[in-house]
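Consider the single chain below, provided in structure tokens and representing the form predicted on its own.
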Amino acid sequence: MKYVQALLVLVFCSFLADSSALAVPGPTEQLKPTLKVLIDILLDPAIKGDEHRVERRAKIMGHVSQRFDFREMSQRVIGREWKNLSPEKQDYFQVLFTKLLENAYIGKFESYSGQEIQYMGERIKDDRAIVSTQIENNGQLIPVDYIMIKKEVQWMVYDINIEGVSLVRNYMEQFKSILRRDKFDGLVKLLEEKNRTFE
């Protein structure tokens, strides 16, 4: 009798685990609401224009940071150098690099005028996924792939591939030569100066 009871408990626990796994939304399901809110912010007439730039970008970054893993991006763009940095230097680099992405890319998104995002599919392998989308721009379809990593039950974006060009790889190649020539402190100084030019 005890054996039967134990078996029933195991089956019940297994059923709960399977149900829990099935209940976790996939990468596309998790990404869609993030992009939807991003679009809503960009189209909100109450915060359009240069006079609302700070408020608008704060809203965008506050929302995007829930689905985009800027620490993972920061670690990948400087590669092996990351593990040699103190936690304080890692944190500061993440702040600088996130600000650079905000300045360099959010400005481009701010001209968004309601183009439809088409979700073309997803590919999942272990804890990595690619969500493929297309966005119409002046009559052309631009392919945009979101490269994601699963952390516990969350699928987080750590790279964006636009028309075959990887954001992370692009910065990685730029930073590699700077790190070789000017070391980490030189890269930090460069990022500080670059961010100041956007102010």
The other form holds:
Amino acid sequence: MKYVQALLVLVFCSFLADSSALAVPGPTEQLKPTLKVLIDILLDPAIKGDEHRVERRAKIMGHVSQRFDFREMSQRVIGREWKNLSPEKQDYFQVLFTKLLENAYIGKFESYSGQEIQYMGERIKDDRAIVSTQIENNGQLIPVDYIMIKKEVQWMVYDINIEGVSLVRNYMEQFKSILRRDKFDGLVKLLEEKNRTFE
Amino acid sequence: MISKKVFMSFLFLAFMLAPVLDAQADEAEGTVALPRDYGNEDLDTFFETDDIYDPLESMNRVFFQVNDKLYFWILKPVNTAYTAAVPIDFRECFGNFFDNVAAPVRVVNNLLQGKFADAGIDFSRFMINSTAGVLGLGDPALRSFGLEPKPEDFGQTLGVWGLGEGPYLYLPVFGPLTLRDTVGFAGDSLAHPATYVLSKPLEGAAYYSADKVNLLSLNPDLYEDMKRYSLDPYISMRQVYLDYRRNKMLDRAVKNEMINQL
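Could you output the structure for the form predicted in complex with its partner chain, given that the previous block was the form predicted on its own?
To see the whole picture, the full complex is given below, headed by that same chain.
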């Protein structure tokens, strides 16, 4: 009797485990609400315009950081060097690189005027996924892929690929030659200077 | 009368951004029903490949600086004047026109790559847009018939035939290219109607410049954004060009095949 009871519990538990695994939303399902929120913020008339820039950026970055993994991106753009850096240097680099992406891409994103994002499909392999989207700009359809990695139950974006052009790989190639020439400290200096140009 | 000298310098500049701007021209390229793939690399090894062949980097970097100056001193002012003078609707129509005239290049390259159905689609597009689209100013083939262009060029054809990319080149005026694409560019002029209709080299060059200035006017921020967001614009441009060209080489069928393998 005890044996049967234990077996039942076991079966029940395995069901639980199974169903909870099934309940985790896929990469597209997780990405969609984040992009939706971003668009809502960008279109919100209450925080439109230059005078609300700081407030708007803070709001956007708050949401972006929940779905975009800037740690993962930082690690990838630095490459092999990463593990030789002290945790403090790693953290500081992440701050600088995140700021650069914010300046460059959120800034560009601010000219967004309500074009619809079409979801074209997703592909999952183990803990990686590609979510393919399309956005229309000046009558041109631009394919944008979000490359994601699964951390626990969260699907996190670690690269954006526009018409085959990878954002992370572009920075990685740039940083590779800077690291070779000027080492990590030189790269940090260049990043600091670059970020100042956006102020 | 525009003097020959002024004309030539204008032409040179228009050539300069051609390959980068081409990146924006084939807008329908990415419309695939299934998700796209990165390439023949696995997701995990994607960032570990080191496949950039740039033996002439120091020379290329000099020309990068030269073109940068040409852009800000001449091409940008020309584009600003053009954009101010010609309304956006007209510029979009002109863009359609230039695209339509170049249709034979796409048809020929589709044929050379054995893509007969795609060649047929581009041929139909050419016929529809030249008539119903009023000399190609509109694009009813896409809007009314849903026929998307199938952009192929001779650089891609050579790649399909197995020719390697060759070294990366950054040429004065022309901008980023690989050796293969340089040959392809020359080859494509043989299939372009302008080569035959405009018999004088200067006329052909004028046509080409107009095409490229018009294209720039539709994507004015491209070059300057790239510069603003990068720490090393030369490398950023090189990566954009190579990524973009390599992605174009992957056809739908190949992409779908790779999706099945995953």
